[in-house]
Structure formats: C-alpha cells, structure tokens
Amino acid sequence: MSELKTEVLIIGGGVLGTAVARELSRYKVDATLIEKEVDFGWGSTKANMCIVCQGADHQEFSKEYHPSPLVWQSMPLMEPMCQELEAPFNRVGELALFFNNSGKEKYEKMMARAESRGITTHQLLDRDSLRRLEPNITREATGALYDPGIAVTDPVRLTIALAENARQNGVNVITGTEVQDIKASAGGFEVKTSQGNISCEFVVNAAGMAVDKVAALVNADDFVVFPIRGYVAILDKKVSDLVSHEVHASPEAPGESNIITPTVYGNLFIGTPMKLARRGDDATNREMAEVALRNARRLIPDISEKDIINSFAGFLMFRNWELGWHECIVNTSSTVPRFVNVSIGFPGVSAAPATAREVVKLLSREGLKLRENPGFNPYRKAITDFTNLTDEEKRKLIASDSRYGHVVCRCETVTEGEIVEAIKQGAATLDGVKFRTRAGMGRCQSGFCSSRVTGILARELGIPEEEITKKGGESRQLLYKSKELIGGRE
C-alpha cells in the first residue's frame, strides 16, 4: 500500500476498532481498518481477565460511580453476537464475597438501588447457600452477593472474529500498519502510514493504549490515557474444578481485593488489583506473582504455587484519577471534525456491541451517509474445534483429511488440520496459531509443539523456517539451521 483512499478510516485492531468496522459493514461504507501489529487483539484486548459484566460492584450500584450506558446496553447484546460469530461465550455468573456484617450491609443497599433501576436478578447468599455453589469456598466468607449474568468470553477470538466478518462484508482489513502523523484540512484527512499514505473523510481512533497519542497528532481534544497494570496468573486445567464461578473479594475483606474467574477453555485466571504504571511496561515479577496467590487462597485456600502456568500483565487506560478507571471516552473530537475518539476503560469487551453502535451513530451525525448493505451477512464460521466433536464426527473428518488425525499439540489437543485452517485464515505467526486454536497454550506452554508448529507455518506460508515469528517483527525463533553451524556459517 502507497496511497489508499477510503471514506472512513478505523485506527485500531482491538475488540473496539473491529467491533465498528463490523457495525459499518452493515451500511454501504467504504472503511479501512488498520492495526499496527501483525495480527489482532494483540493488545489492551489481550491482557484482561474475559470478564463479560457491567462492571465492579460499585460501579454498577454506588451513587458515586456512573458507568457509561453503553456497557449496560451491550450486555443483552454479548451474547448474541458471539453466537452469530461463532466466538465463545459462557454465562458464570458472579459471587462478591463479604466477611462481617457490614459487608452484608453494603450488598443490602446495593441490591435495593439495583431493584430501584429495575434490576431484579441479584441474590444475597448466606454462608450454606454460598458454600453449596462453591465448596472450595473459604470458610471465613459469611456470604455473597450473586450475579447470575456475568459471563466470559475469548477477547482475541472475538477480535479476530469481529474483523474476519468485516472483512467479509466488504470492509478493508490491514493488518502491519502504524499510524505516524495525521494532517486535517476542509475536505478530510491525510494520514501517514508505516505502509504510506491514506485519504479519507472521517477517523475513527481507536487505537487502545495510544489512543490520546493519535489524537494529539492532529490535535483532536487535549486528554491524556493513563495505564494502569494488574498481574493476571493462568492455572493448570487440572484445578479447573475448584470453583465454577467469577469470585472477589468484599472490600472489606482483609487485605487487598482479588479476583478468581473460569475461563471458557477450562483453566482458571487469578488477577491483582489494578495500579498506576508506565505505558508499555508489562513485565510479570516474583513480588506480583505472591500477592496474587495469597490473595487467591484468601478465597480458595487450595490454590497452589504449582498450578500457574504462565501470567501476564493486564492494562486499563483511564482519563480521570478522580472518576476512576470505568470512564468512557466515546466522542466526536470537540476541536475536529469528522474525528471520533473512542476508548473504554472497565470493563471495556463488555461495552463493545453497544460501543460500535454509538460510534456509528455519531458518524452520522458528522455527514457520513449511511445506506444498509442488503449483502450483510452476520455470520462468521470459526475454526474446527476437534476437541468438541463427537467420536463419530472426527472419524468422519479424519477420513476427509487425515491431518486431523495428527495431534500437534497435545496439552490442549489441536490437530494439524486446525493449524491450517488457522493459518488460512490469516495467522501468519505462532501467536496467531496460538490464540486462533489455543496450540501452545497447555500445560508445557508450547515446550513440545511450537517446532511442529513453525514447521507447518513455513509450509503452508512457503517461506524458511527461520522466517517464520512469534509476534512479528523481529520475534524470530530459529537463527539458522543446525546443518548450516555444523557446516560454518556464522
């Protein structure tokens, strides 16, 4: 790409920027959608704990938090999506654990302030019906309250799926691609690209942890994006069973507040509260790694040290300290026109579906004309999933194409007919196989299979070995061939 013109320009591959470009594939729109990474989600996406909710208990109840309605107008939305889009969704719901009777007290007030906006589904447990939906439970929590909405999902797969749809229904997907500079005059923008330039009428900036830095390039509204980071650990599926729920503690529960959730592929997630830090600093240390485990067996004592499997740093972006990190920036720029600004904090997959709606909305209002493209089709086939079949399913398929009778990766038993289909449908690195059919994410965390994974990459691509990434860039694996040191190459 050297010069690209296009009517509405979309910056930003996560849940938000995908999540327009498919809202916008309903209308006769000329969009482009452009990621700087290789692939998508591959951001503040990523990182977070694939909670679908209305938020924290205080942001849903408290007189002193006021999240933003689109993520209560996506929650009825979620799930259908995902079903359209063939994307995972589990409904979990959500015990918030308190420990004295003042605890109780709070979630007493706050279910009649949930029952006064009209929503009835909350109940408060006592200790035995708490401890009868989780065993594992520790014993000093004296009940809970219980939100049976709350879901999980696969942010990435749902990214993925997102834009794959977009891309189906018309709209331009280009993935490798930063922003460098925006210049605005009377007739639209011209965008500098690491790929070249690119015209259009209108920009849609959702570009995640950058999102004020794109803005500040063409001097759309003046605010800044704080990061603030959790430590998020992954445990072995073999502990799966010690608790079916979404769980947190009470704030008045003794030390720091912390969260256990299911994941729909079976392992659990184990997160610390959230604090200020630097952007692009998302490194995991010892010292997170122990805060998040005592606070975990503070609500499920048999977690162990030996369970983690692998951990990762978690972002929110948030403007204002003093309103918290569940602020909302969904506008059209104050000082430029045609220019949306788009970014969410918690919890920020949730408020996706109603999100993109809103953006398109404002658009409108902008002068985007906007026609309904009777071709829309909102359906999206995903991946094999050779795991899900029945017996006489895969027999079925492997007689079709014996490379689904080959187990690349067995701790989560992906075929090499799943890779395939993964790298036809754009995975171009191990992390695209990676997210795309989870080959690398068991127990070894692709110790044994991430060979045999580069090795169908490079063929399938028709490209060396040693070109094939981890993420991109210059995440190469192999140097070179052991052939070639043994023969002098340096």
Ligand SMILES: Cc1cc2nc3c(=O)[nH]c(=O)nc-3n(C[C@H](O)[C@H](O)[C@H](O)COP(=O)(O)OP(=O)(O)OC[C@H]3O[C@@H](n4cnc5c(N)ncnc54)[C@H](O)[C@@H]3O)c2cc1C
Second form
Amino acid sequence: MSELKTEVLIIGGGVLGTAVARELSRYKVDATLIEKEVDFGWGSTKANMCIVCQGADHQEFSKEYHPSPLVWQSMPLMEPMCQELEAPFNRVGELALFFNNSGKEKYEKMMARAESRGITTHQLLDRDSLRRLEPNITREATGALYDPGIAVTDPVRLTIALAENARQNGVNVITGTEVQDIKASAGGFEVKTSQGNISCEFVVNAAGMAVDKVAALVNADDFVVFPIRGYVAILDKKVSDLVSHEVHASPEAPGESNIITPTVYGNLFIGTPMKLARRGDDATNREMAEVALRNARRLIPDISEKDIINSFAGFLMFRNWELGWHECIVNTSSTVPRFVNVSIGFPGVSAAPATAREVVKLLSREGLKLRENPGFNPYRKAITDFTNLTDEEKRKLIASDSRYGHVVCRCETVTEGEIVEAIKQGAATLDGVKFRTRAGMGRCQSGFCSSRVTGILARELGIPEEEITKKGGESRQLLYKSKELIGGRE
Amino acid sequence: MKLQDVDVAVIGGGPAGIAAAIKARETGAQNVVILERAEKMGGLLYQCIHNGFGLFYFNEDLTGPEYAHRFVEKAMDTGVKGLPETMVTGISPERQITAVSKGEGYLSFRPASIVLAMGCREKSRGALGIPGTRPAGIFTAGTAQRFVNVEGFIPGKRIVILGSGDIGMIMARRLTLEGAEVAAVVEMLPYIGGLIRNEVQCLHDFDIPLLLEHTITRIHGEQRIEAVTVARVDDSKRPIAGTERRIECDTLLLSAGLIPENELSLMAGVELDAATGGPTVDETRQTSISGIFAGGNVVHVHDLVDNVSWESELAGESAARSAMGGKGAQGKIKLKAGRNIRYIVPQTISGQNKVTLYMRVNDMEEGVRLKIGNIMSKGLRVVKPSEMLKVELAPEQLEKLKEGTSEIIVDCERRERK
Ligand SMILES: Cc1cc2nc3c(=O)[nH]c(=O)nc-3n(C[C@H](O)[C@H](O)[C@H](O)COP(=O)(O)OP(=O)(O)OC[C@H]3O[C@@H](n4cnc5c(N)ncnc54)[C@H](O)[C@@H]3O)c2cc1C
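Switch over from the form predicted on its own to the form predicted together with this ligand, please.
Okay, now the whole complex, with that chain kicking things off.
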C-alpha cells in the first residue's frame, strides 16, 4: 500500500473497530480498516474479563457519556452475532452478592431499574438458594441478585471473526499499519500511515487506548480520557469446579472491584483491581496480584495462589474516573465533521453490536450514503476446534488428515491441523496462533509447544525459525543460531 | 498386537515409562505398549546432552541420550510396542484409555493395567507470578535446552536465570560454552535448588554469579526482554525495599521448580498427595485405584534418573503381576511425615516386604537423626530439600513392627551435641 483511496477509514482493529467494519459491510460502502499491530484485538480487547454484561440494571451517572443503552441494546444482538460468526458465547449467569440488608436494598433498586428497562429475568436469592447454586461461595454472603442473562465470550476470537467477516463482505482490512498523521482536506482527510498515504471521506476513530491521540492529530479531540489499568489472573482448569456463575460483590475500596468468572474454556478469571496508571504501562506488579487474590477469596475462600497459571494487565479509557465505571464516547467530533470517535472504557465488548449500529447511523447523518449490500453474508466459519468434536468426528478427521492426530499443545489439546488452519487464517506469530487455537495458553504456558509451534509457523510461512516472533516487531524468540556467538557456522 | 489385548499400557515414554515397560515384559506380561506424545521415545533425556547419568544404575558416566538409548534398545529387544506421537487425552477410573495418534488415529481401549509415567513439567512465568511486562525472550530452562541442544538455536546472548534447579545450572554452563554471557543465577533460598555437583561444575567452574536470597521483582521490555529488576528477600521470602537493582539481559530462563503432571491421574480419579503433587502409592507403586500404577517424576520429582528407572521398574513389575491376576500388597501402614520431613514415598507399606523409602526434608539442617518410627534410626551430617534421602528397610527391621501398627511417623530430629 503506498497510496490508497477509500470512502470510510476505520482506525483500530479492536472489538469496536472490527464491529463497525462488519456493520458497514452490510452496505455498499468502500471501507478500509487499519490496525497497527500485526493481528486483531491486541489492545484492550485482549486484556479482558470476557463478560458479556446486560447493563440493564446499571445506574446512569451522566446521560451523555453513559454506554448503558448501548449495552442493553447489544445483549439481544450478541448471541445471534456470535452464532453467525462461530464465536464462543456461553450464558453462565451472574450472581451479585450482598452481605447485609442495606446491600440487599441496593440490589432491589437495581432489579426495579432492570424491570423498567424491560428485563424481568432478575431474581433475588436468599442464602440457601445461593448456596445451592454455588456451594463454594463465602458463608458471609446473605444472598445475591441473580441475573441469568449474563454470558461469557472470547473477545479476541470474536474480533478476529468480525474482521474476517468484514473482509469477506468487501472491507479492505490491513494490519501492521499505524496512523501517524491526519489532515482535514476539502473532500475529507489525508491520512499518513507507516505504510503510505490514505485519502478518505470519513474517519471512524476506534483506536482504543490511543483514541485521544489519534483525534488530536486533526484537532477532533473534544474530550479527555484517563488511562485506568486493570489486572486479571487466570486459574488452572482443574479448579473450574469452584464456581459456575460470574460472581461479584461491591468493592471494599474504590478501584478494588472483585469479580470471579468462568471463561468459555473452563479456566476461571479473577480480577480486577483498577488504578490510574501511565498509559501503555501494562506491566503487572505484586500489589495488584495480592489485591486480586485477596478480593477473590472474599467471594470464594478456597481460591489459592497455587492455582494461578498466568496474569495480565490491560487498559480501560475512562472519561471521568471519579464518576465510576461506564464512560464512553460514541460521537461525531464537535470540531471536525465526518470524524466519529468511538471509545468505550467498559464494557466495550458487551456494547459492540449496538455501538457499531450507532456509528453507522452517525456516519449516515454526516452524509455517508447507505445502499444495502445484496451480497452481504453474515456467516463465517471458525477453524476446527478439535477438543469439542465427538469421538466419531475425531476418528474421521484424523483418518482424513493425520495432522489432526498430532497434538502439539498438550495442555489444551491443540493439533497440528488446527495450527495450520490458524496460519492460513492469518496468524503469523506465536501469539497469533495462541489466540486463535489456544496453543500455549494452558497450564504449562507454552513450555512444551513453543518450539513446535515455531517450527510449524516457519514451515507454513516459508521463513527461517529465527524470524518467527512472539507478537511482531522486535519480538523474535530465537536471536542466534548455534555456534553463531562463538564465531562458527553450523 | 491389538490394542484390545494390551496387558500393560504405559503412559509416557520417558525413562520412567520405558523402564516400567521393559520390566513388565520381563515379569511376564505379554502385550506391553507405551503411549508417548513426542516424536520419539526417551523423553527429556534426548535433550540432556551433558554427562552424569547412570553413575548408579550402570556404574558408568553416560550422557542423557546414551542412557536413554540403552533403555530404548532394550525395550525393542524385549518386545515392548512403542506408539510415538500419541497423546492420551483421557483415562477413566475403569482404566478406559482414549488417545489421539498421528499414526494410529483415534484410539480407545481398556488394558488390564496401567502405569502412569507422565513425568513432570517446569513452572512457568505465570505460575511463578513474576510481575512486569510480557515480552519475548522468557523460556523455561527445559524449553531453552531443547532449542539449543535439539533445534540448534541460541535464544540470546545475555542471560539471567531465575532459580537454581539442575536444568537451569546446566543451561548456564551450556550457554556460556555457546558464547553467551550468563549475567546471574538468581535463587530465592539461601542455598541452591539442584545438586551440589552442578553448582560446582556448572556455576563455580565458569565464574557464573550466583545471587542467593534474591528474586526477580520485575521484567522490563516491550517486545523483547531488556532487563530484570532483582532484589534481596527477607526471611519470609518477600523482596526488601531499597535492595533492588537492574540487570540488563535479552533472555530470561526459569528453573524454579518442577510439577508432577497429574492431569490424567485426576481424570482417572487417582488420589494425589499434596506434598509430592503426585499419586499416593503403596510399596508396589499401585495408586488409590486398583490396576493403576505410577513411577518416576509423576509420583515425586527425583534428582537422579537412576532412581527414576528403579522406581518405575517396580511399578512395571507390579502392573504386570496385576495384569496376570496377582494380588497386590496386603495391609496398609501409613508413613507419616513428622519433624522436618516434607514427604515420604511410598505413602503406605505392607510391613511384610523389604522396601526403599524416598524422602525429602523441608529445610536444610546440620547434625540430624532420621528416625523411621522405632524401627530404624540413622545419623546424618546434613540434609537439604534438594537432595533426596533414600533408606532401605530390611525384613529384620520390619519385624520390629508391632502387630496392628497402622502408622509410622518419620522424623528428622536434631542430634544432641556431645
Ligand atoms: C482488565 C479489563 C477487563 C475488562 N473486562 C471486560 C468485560 O468483562 N466485558 C466487557 O465488555 N468489557 C471489558 N473490558 C473493556 C473492554 O476490553 C474494552 O471496552 C474494549 O476492548 C475496547 O475495545 P476497543 O476496540 O475500543 O479498543 P482496543 O481493543 O484497544 O482496540 C484499539 C485498536 O486500535 C489500534 N490502534 C491504536 N492506535 C492506532 C493507530 N494510530 N493506527 C492504527 N491502529 C491503532 C490498537 O492497536 C488496537 O488494536 C475490560 C477491560 C479491561 C482492561
């Protein structure tokens, strides 16, 4: 790409940018999505609790900035969308614990709020019914608000699916390309990227953590966001029996939110202590780990540090940290026409389907012509998921292609066949393979499979093993060949 | 051989599995099969190209591949069937095995007995909970060993190693010989985690700095690791503020503990011992489930392969006897860990037959006396968690057991100074 012309340029391949791209592909619009990383969903979307919230019971702090409507409008769209795209979706239900009467009263109000929004499935559980549902929950809890509608998904796989489906339906999807400058011009915008220039008529800025920086390139930054860092720890699948619902309680201290949730793969997540932090500094530290563990034990006392197999930190961009959780921007810039800013600190995954529709509406208001794309195909096929096949299906598959009989990742039982499919789908790095197939995500954290996945990547991409990276750029895994450091050549 | 006719199925084709399979054949089991997920039999020994193997078993100083080769050859000679690239995905309490295999397809069969020999895995960065960024260039020592010795790559040229396990120390020497610089080996404890001979031959002989009572408090670098922060730890192993310093590196190796791999054992309903992380076994190496036996690092982490071979031969022999209709050990006397004892394997004995006990202590101590109930007592100059204690109980000693004894306490007592 050195010069490119497009009608709509979407900046950012997170869950929001890709959802917008797919939504636009329902229309005959010439759209381009660009993402600076070599793969999709590696921003906030990757560092996530994976919960699909309803938002129906949330209090609105400030109407203008609040994503709740987008969240509750998204809920009925989410499951069919995941089905069309063969992305994971599992309705686990939610339990919001209370420990005394005033806690109970607070949840009664929430329930009333949800009902006023047409969601009537909430139930108040007393201690005994709670215990029947979740025997390992703390004895301190006197009851819970039960919401059976809450689900979990895999945000990165969903994002990859959205990007793929957008591409199938005609969107020009480009990775490894960063927007560096934007100038408003007569007909729209001149955008300078790391790979060349793009001229476009409309911009959707879904740059996640960089939403304000990208907007500032063209003075479309009529907002201020604060980077808040959240932390999540992953527990071994062998303790997945501890809890089967997403469980949380009101935080003991600001920023100490305590949630434990099942994931679509059987691991539990605990999180998320949150704190204002230097943007991009997603290093974990001891303090977060200790807070997360302490808070999780308040919900399920049996959780042990020993069961943690990994942890990560990620960023949420909040408009106003003091106001609380739910801060969002889904607006046309007040200073620059035809420039739409999209950012949802939390819960951007849950709000993605309705947000994408809203953005398309905003673009149309700015003058984008929306003619239906008769060829739009909402379906996308996921790659094989070997572990979830029946015995008979496994037998047949291996008989037809022996690569499915070769287990490469022992912890998650990922086969060579699946890894090859992932590479064909666009994975070019170890992390790319990991997020698509889970190879390396299990309890040994790639100790066993990394050398084998490296070999398969090199073979399939036709490049030497030393050039294989963990996540693109300078993240090569193997820096030298044998004997290279002692002057010899093998 | 049809899988339906298997007498003994061995899960894992490392030194433990091969030794068990050979012994099972020698004991008289007809059809013995090893299921191994890797490309070939031999397990991790093939990447351990250093020497020091077999000093006890063969009275010879062999390299890992040489040691493995002798067993693999013998397995072929005795008619053991090996299925490489075959991953066992499930074992039921009724001993039904399911597996996927590149060569054989999808397998499901029920052998007369099973030997668990899955070995152990290294603790990952996530399990160790090392804070910081998540760049490339962080490997467990065993993964790095495979890259260097089998695949022909050097991960980087300035290395820090966390933990002083044997593989870590051996890789410190190996990478130094390959022209890399090992900036430090960082160990939380006041003493090394592996064998003394490795401390001397791998670290001291190559002037590799060893930082005892230190840990890594942060990993730096966005794409490739650039440095680590190390700090001294206090008695409760917490970093002491103000003692931090930064060590530049392009690679971090982790050699801070091994975990027996017992996910399949759990599926089969086998009871595990919290102290070893492996199945509780009797003196025949039968687990809590009849017909399922276990040997080697899956039971408890050994420091020497020689002991792995011996222990697994016992498991293989018992599995064969069980497959042929023999009765297991009669009567169960529990061995209980007392003062400064972390674990004892086997966890139960019959009291009828001579038996070897393997033990580890919790803390390093000098001038101690090891007491096995009132049947044996032995003075020891020094004990360390990293060096396994091995004690043989002869029939004469076991005769001292009172009728109806149900528990024997093992203590490591301080010796009175004279
Ligand atoms: C710890 C934690 C837990 C969370 N839990 C949940 C949850 O359970 N449920 C839920 O719904 N939400 C959750 N969230 C929130 C959710 O992750 C975010 O709302 C959502 O991922 C935001 O998506 P996005 O597409 O806006 O951002 P991102 O995923 O960050 O996408 C932005 C993309 O833009 C790219 N980009 C940036 N600058 C440029 C440029 N100049 N040129 C090109 N590309 C660029 C980035 O590389 C990135 O891929 C959580 C967040 C955190 C941090």
